[in-house]
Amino acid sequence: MQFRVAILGCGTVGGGVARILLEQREALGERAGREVVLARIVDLMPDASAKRHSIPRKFYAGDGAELTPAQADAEIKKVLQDPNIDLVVETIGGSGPEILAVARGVLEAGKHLVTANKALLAKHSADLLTAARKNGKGVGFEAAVSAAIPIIKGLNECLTGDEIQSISGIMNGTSNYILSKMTAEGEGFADALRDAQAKGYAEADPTLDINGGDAGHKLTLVLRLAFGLELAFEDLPRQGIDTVTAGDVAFAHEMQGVIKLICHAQRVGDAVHAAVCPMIVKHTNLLSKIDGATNAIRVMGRYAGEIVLIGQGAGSLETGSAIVSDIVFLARHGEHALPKVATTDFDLRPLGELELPYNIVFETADMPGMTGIVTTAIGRQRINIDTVSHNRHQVDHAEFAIATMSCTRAQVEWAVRDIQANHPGALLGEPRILPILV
């Protein structure tokens, strides 16, 4: 018996899915236990998509070179009404009401849904999973978090016998490429971003990548699976990389580390402390070695210990392979493949409440005794100092960094307020504070 698949949206990701389904048809059928067939593709630009991905035009809906939005909507309705289509892959993108209606409509039409749409899932996964259970269908979203890295199945299946203690990961390739470029070549953020755009690692509008939004969507999904947290995407603290300077990168190097945009979550008792933010990752941590657009996720289990998954977090065939793995899994197991998310009473708390080492970059008036003033204020907050960097003098001001031992963010901020209150004008702007991941 055939298992027939339709694809809605055949751009970069959808094209990769279609190619794999066609090229690996026999092997996929053996793994699924039945023949997996590409039945239909709906795309606004069918001729261009077919040519770009080397897919026979016969698979596409419509006869012309393009479909109007109204024609595309009509073709999507035909797919949903077709009783011979078992599964729909949504690779249109977006998280607005229209795409939510399409995704929900797939499940309500009695078809399985597979998507890489992390923004949609971060905001509406509860809605979609409810619709899936009601209609006895499965939802696959392995590709929504770091594409080719099998973290969703890892958390949903392989680690269900463990108790997750912490997760830290590089889940956005664009930001990692930019920070790697700044580290390797000493470039400023603006130059590194332009290079990333020129090489296709960053979009023309890179906002979601550089402000932590994309990584936040992924961490939201991971938090739900790993810890059973019922959280809204908007509740997750996020800080991007657009304020990271070449000076910050140099100080990180001096502190034996590199700056990475990290998705971090750590369980302490009945609380989970989580955030997306730039962190200085010590060279002793494997994540410090992950450069370019590569992603990596480090899971610490109570029993299994450290598990690190490394792979490509984007790309047509890379993301496509994760989607196809969901298709095969659903062809074999149907609604039993639905993620089993056990909700908990864990409380989501800010990462700053954890005791972590911090690196603080101070820009001060170039005057004698400033290092002593700063270190004294830090000591008054009962913060132990690990390392003090060399001063970098520039005309009428200086910069230096202090790496602390473990403390809370509030302690660091009280030390800063102490300096500002007792030595007005000594600090030329707010210090730049980054947590350190050891």
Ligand code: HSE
The other form holds:
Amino acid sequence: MQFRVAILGCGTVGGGVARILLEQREALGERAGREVVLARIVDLMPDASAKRHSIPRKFYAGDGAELTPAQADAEIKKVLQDPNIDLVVETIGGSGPEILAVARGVLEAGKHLVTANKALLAKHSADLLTAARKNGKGVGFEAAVSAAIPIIKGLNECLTGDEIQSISGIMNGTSNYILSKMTAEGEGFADALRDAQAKGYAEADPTLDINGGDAGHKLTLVLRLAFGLELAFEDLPRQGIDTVTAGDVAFAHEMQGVIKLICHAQRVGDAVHAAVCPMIVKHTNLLSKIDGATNAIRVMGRYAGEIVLIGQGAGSLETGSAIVSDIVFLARHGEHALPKVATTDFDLRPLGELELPYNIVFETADMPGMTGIVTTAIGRQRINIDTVSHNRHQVDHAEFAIATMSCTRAQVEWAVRDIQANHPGALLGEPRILPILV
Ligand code: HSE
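Alternative state: the form predicted in complex with the named molecule, after the form predicted on its own:
To see the whole picture, the full complex is given below, headed by that same chain.
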């Protein structure tokens, strides 16, 4: 019996899926145990899509003609009502009510759903998984976290016998590209962003890539699978890379590290400490070597030990490959492919409560005694100092960094407030505080 697939939205990602389904039809059929057939594509602009991905026009709804949004909606309805379609790939994007209604509609129509839509899943996966269970169907989302990297099935299948201790990863290629550029060429953030846009890594509106939103969507999904944590996306602490300066990058280099946007989650007793934020990753940590738009995820299992997955977190065929793996998986296992995660009572706690080493960059008035004022306040918080960087004397101020031994972020913030209260005018602006990943 055939396993028939429809694709809604055939841009970069949907096009990659269609191409792989057509190129690999025979092999996929053998792996799935039944013929996997591309049955229908709904896209507003079939002409551009067909040319870009070399897809015959016969697959497109509307016989290859451009569709108005209303016509596209009608074609989507036809797909949902077609009893001969078994699985729908949603590659339209967005996380608003219309797209949620389409995704839910797929499951309610008795079809499996596969999507790369991390924004939708981060906000609505409980809703969608409930609809899937109710209708005896599956939801595949391997492509939603770092595209080609098999972290979803890795956690859900391969590591389901383990107890995950921590996960740290570079899960946003655009921000990693920007930070790599800043590191390699000493560029400022704005220049590196412009370069990422010119090379096509960053979107015209790169907000979610640089403010930690996209990485946060991915970490939300990973936290659910790794720790059974039912968290709301809004509750995950997030900080982007737009405040990272060329000076911070230089201080990181001085202490044998590089700045990366890190998704970090660590289990401590009954709590999971998690956040997305820029961190200084020491050269001894493999994540420091991951440059450009590449993604990498490091998982520590209680029994398996350290596992590192490295690969492409975006791209047409890279994301398509992950989506097609879900299609084959669902053709083989049906609703049994749904993630089976035991919900836990873990508490989601901020990363700042964990004891970590920190790097603090101070801009101060350039006067005798400034380093003493700062280090005395840090000592008063019982924070042990690891290194003090060379002072950089600017025209009208000084800049230096202090790396601490492990302490909480609250201790660091108290030290800063102590200086501000007792030495008004000593600090020029808020010090820049980055955790260090060893
Ligand atoms: N824009 C993302 C990135 C890929 O730069 O990694 C899709 O989540």
